[in-house]
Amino acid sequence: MAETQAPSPYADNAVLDVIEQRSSTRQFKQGVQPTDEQRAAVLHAATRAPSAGAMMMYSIIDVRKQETLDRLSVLCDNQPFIAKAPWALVFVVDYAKWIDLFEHVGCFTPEFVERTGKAPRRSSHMGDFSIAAQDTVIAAQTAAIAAEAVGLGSCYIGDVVEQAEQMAELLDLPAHTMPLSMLVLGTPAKERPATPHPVENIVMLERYRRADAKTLDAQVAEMDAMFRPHAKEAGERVVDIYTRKHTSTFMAEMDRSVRAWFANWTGEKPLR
């Protein structure tokens, strides 16, 4: 089982403390913009994240205009607090830039194919997506930790994949791209307590293990105590997730849009 806190030898480690104390911020000080130095530090940290082969198969769209934030708040499942954040970063899984690079240096020419014996131009595969998606979320999480370190709060917005057609138009996203995640950032309006996180049934030694009844009961009890301290019945948190998320209309829209984004990724059916 995972530790509930950093082991004592690292209790005063500054990096681990930032990770421990971070919690999602949805209330920002109005009229207070991140400084240029804060923005630069966050973006620099994102580009320092691990990347497969240093290919950096992602792009970060830096959103500061109020009209764009307003539109994002509507497209991302109508969440008004997004429009009240002074800054947003959209993390895009991006193979379009590599297709452009391949073409720019002549990889698609008949001469290159004949000389190297390599296959001619192909589309973006799902294997490409797997690697690129890892690059993208690692960069996003690195940015989230960096934001906390420089005094900014942040909140992940997974709904950025919804409303695919309108999102592609808003951000001018071409074929072979997909917005995977978004961070909204700003100065927290108030001090935020560290958010508790579950540890039951997460870390598995050596191989995957389906939980037995005892483990599932422990997981349910942990969730009820942590997220629903006044739960009247066991399993109330699990039921809440089932009814509020698993069977929700926004998840149905997310599923539809993700399918559209994958068709955009492969180039089978570009959104723009």
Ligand SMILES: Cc1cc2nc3c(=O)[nH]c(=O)nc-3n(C[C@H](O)[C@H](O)[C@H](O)COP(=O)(O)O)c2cc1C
Contents of the next structure:
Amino acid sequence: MAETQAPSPYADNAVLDVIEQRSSTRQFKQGVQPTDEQRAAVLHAATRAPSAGAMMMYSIIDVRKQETLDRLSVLCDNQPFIAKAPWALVFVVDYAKWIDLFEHVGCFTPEFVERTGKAPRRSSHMGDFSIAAQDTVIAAQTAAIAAEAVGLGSCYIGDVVEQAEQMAELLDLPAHTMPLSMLVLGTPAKERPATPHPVENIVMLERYRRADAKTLDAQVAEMDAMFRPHAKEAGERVVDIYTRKHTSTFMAEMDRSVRAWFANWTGEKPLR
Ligand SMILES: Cc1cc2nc3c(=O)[nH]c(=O)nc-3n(C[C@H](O)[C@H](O)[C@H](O)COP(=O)(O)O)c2cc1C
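Next, report the structure of the form predicted together with the named molecule; the form predicted alone has already been given.
Once more the chain from above appears, this time first in line as the rest of the complex follows.
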């Protein structure tokens, strides 16, 4: 049965309309590569994203080789559709480039330390991570919206943080980096109606409000409605998330792997 979609309420605003119409793409037209113009538009848009102190604390690994896509598909919790996408962008939180710059201009020399009174050498820590990670994800989302605007579909792959040791080797990632977001991209194989998103318990006026039972009931009902026909009893979507995601083996691997990435980030235990 053909899926129908309500008309976008933002049809007269190009930017809002792209945001409204976007949905994740997991099926790509086979044998169709993004054009050079599409690739350039997406990568340029990413670099136009805001960035803390304009430091651009990220790198984008542009993956086009089938063998690398095949490997990513396995390392990212065995998701075969990754290998069927013609293009992947791995967004790497990157402080290595700043450490290289500091070194390059002489910030670590004894003369510099004496002249400025600054600590001899500081690694990247959690404070640096908190801003660098924002830079990285904002660049990724700007790329995702730009992709949509030039006719490419995309899907995030959260599992890119798994299998730290093998991922560091595959992408040659040095200390003070961590791959945080990945997008797979290509021409969508079919129409993708925008998926409904929950709205309950998200925006809180002026201060944080812990949901009361009434709000939680509303949230559960909203999620079950979106999860039909799978959800037959109240709360089934929340139980599904608990069993399939919160307590999954992939989440256990994510926990383990992200700890390894943090040790790589601070330089405490580099993966390469
Ligand atoms: C951080 C993040 C990680 C995600 N990881 C995956 C993934 O590994 N595999 C996948 O098929 N979809 C993944 N998605 C896509 C979400 O499932 C999708 O965004 C969500 O279901 C909402 O649907 P929509 O994007 O079509 O609106 C991810 C999305 C985000 C934001």
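Fair warning: this is a prediction, and the values are worked out from it, not measured in the lab. Residue numbers count along the first chain shown, from 1. What we label the rigid core is the largest C-alpha set whose atoms superpose within 1.5 Å from one form to the other.
Undergrad: Is it true that residue 15 shifts between the two forms by 2 Å or more at the Cα, once the core is aligned?
TA: Residue 15 C-alpha, core-superposed: shift of less than 2 Å.
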